[in-house]
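First, one chain by itself: the form predicted alone, in structure tokens.
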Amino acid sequence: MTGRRILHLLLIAVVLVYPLIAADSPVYGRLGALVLLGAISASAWNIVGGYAGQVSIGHAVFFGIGAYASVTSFVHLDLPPIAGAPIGMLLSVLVAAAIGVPTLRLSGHYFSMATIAVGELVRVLSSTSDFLGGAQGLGGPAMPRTMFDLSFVSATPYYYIFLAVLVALLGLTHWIERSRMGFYLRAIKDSERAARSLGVSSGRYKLYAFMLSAAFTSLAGSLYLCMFGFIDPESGFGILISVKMVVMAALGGAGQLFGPLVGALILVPLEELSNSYLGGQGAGLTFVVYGAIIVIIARFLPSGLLSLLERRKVVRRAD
């Protein structure tokens, strides 16, 4: 058995045994679910951003639909939230499609600035709705009435399901990786014009792209809402948000299978550190954070941190 299969049924055992690990600990429990629904969100980005090279600002939105699909599930059906995830789900494709069909014709920084637009919109609409909650947002459950709300005191329930969608989506994205689709999404974001050369539809493989980015993203945005039991327009389409999906896929490794989760492992414990340590001053450093991260990534770790791995690979082949 290899050092890397070895290191990776290593990893597998920790990450199934680590609810055990931090059951004495509330926050520590928190925070390993909080670090796969991170993983969840980025890696439903990494789709569309990593792998087709359109980095989208703006996937809040789908964040956003997704929980308060849930939540007017909750409040105006009188259904467990999560019943609202597949609506969700829908609806997002759905949006995906409407506005990635004139935004994906628009290539590099125009589209980030087209979806940030779009999400900007939608975050201010939603705090003018009666219907969600306006401002103020809406809520789930106070007390839980079945097992389906999803309500749990403790964080371990919430650790499993959360890593069941992401090794869900992961081994969906991996099978992406190796089909077509993935074959003609890498072509298209190392050049686009040279795809089309070649009889690949951009057009339609980054539409499709987007839209099953989208519905991921919703599905995220509903655990979400399960677990927190509340949202409102600033966390639901917030621009954070968005910025924070980017930062972890390209921080791990945009185009990667598990640069999102690498990301997530780093960037979800150190913003709880320092909202635990700066509490309500440490809104503004999040932001400061964020941009030092982007830099640092950019001059020196444009692939990511997994890259690193790749190339000590190299470097051992080549001794």
Second form
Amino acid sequence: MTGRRILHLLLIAVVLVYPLIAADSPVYGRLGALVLLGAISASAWNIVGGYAGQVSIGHAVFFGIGAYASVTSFVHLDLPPIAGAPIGMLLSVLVAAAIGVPTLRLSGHYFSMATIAVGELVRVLSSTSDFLGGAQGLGGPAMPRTMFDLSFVSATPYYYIFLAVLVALLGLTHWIERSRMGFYLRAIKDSERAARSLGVSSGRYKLYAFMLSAAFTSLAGSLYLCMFGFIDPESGFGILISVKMVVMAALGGAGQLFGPLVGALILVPLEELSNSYLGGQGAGLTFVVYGAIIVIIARFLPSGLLSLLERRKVVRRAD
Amino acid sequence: MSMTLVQVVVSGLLLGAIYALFSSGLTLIWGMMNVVNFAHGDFVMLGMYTAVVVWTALGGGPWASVPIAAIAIASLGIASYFLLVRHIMRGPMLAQILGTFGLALFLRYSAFNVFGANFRTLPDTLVGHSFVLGGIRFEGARVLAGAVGLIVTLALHFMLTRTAIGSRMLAVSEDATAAQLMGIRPQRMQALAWGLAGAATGIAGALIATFFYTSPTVGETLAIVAFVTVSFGGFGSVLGALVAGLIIGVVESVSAFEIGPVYKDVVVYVLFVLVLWFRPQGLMGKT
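Next block: the form predicted in complex with the partner chain, after the form predicted alone:
Below is the whole assembly, all chains and molecules, this chain first.
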């Protein structure tokens, strides 16, 4: 037991000092922040996709709303981008309700396909909107005016901001996991009909999960904008943004607290490091490997990497 | 109806028949084993590259590339089934998304490595020039693609509903264990479904390549069209995919003509969401 405690403390220490070690390298410095950002959006997706089992492939809608809420706050209202974050979150919750009420009635694949369609619809519409900068997209502040613009040269401040958000999100998820709602969501995931027959108002709880998940996905979008300072329809609402959240969560273990973080820890470095070391030339080859790794994990660990630990626990208990 | 509108509807129908063709493979697999193939668009893409290779290396037109693509993509489908799908279909839906999306990336970037990122197009004259019939202008390549699309999709539908092998496949999709007790080998039938789906997809790809640009990422766009067509028509219904494909083709070209090209997708997606709202199982799906 003490051994595990030491391991946990060691992990926390590594997480806390990582940027100080990696600060010198532009690649690794950014990498830490990017992993955390990926983990935030995948963990947000996990609430509805993992715990409630409603596989949304349209979460880029909320990511994009967050990013665009931030950039338009700057472009049209002259506010710091982060001021758009609460607006984006509120808007995302409303949009989630509007999308969720009709689509959450659909089951399984139909829900996934409907969310793909909604995502594409929003992407096409955003590229026709002058307010959102059309297909070219919009940029944040070129030069930081005040500290509130959250525009830093170093990736270290982003790292700690993202870490704080991730810890808060995982804390909330953990609390939900153990609350009545957590049990309801798992029951709905296992068998919606059974859950309903036991008096769980499944529609309402699925919608709550969807709305909560949307709010945090939107926050991830706002944070993305603060760090990258630019958004266009493809990087905000593109289907790849949605799919990446699903893949990260599924790779680590959907419906588990740390699943999305584990997925992000693997996928984000794989993508980033290969892009920066191999450049455009090798990018194709990297994604071949990236795809192959995903296929192999899906083939041998269909419930995600964390299921390895579960298996070991079961073995240990059996001993 | 003005002549221009007739022209628009006709080209929409031709486009729709092709949508139906490349969606029929997806719906077959979806309906038979409840697996979403996220690599479907990339199967189409490889079919298109087959046509490009057949043309550049052998100088052959669609008469050569269509059968070659059918065999190549059918083999790819069967290989995917035995190496990957067979193992993930019993897992959670997320494992299927993960596995087939990984396969999609693998295929897409393998093509990128081999063929490069440049767009390839086949010569316009490969199929024949456009002609005018009854005041309506027809483009040779699209007419061929639309006609073959219609024939192959209908053939697939009749094979599934009117032949013994089709009944066996449907029996496996209804209840694999019961089918096994009746002396049907589920794995063989499922592999056959992947082969048939691959063949239809390969044919579609080879035909699309005669009038559309080919690139490693073209599959992403096509996959979204296929997903919408299949859920619109109802999972597992080839006839549903045909009807949905034709509707989507016509709606797309009419709204591009009446409202503007940018909005054609918007109209299709809105229509799709409305269909799901009123008929969650799609046009011809079973509840």
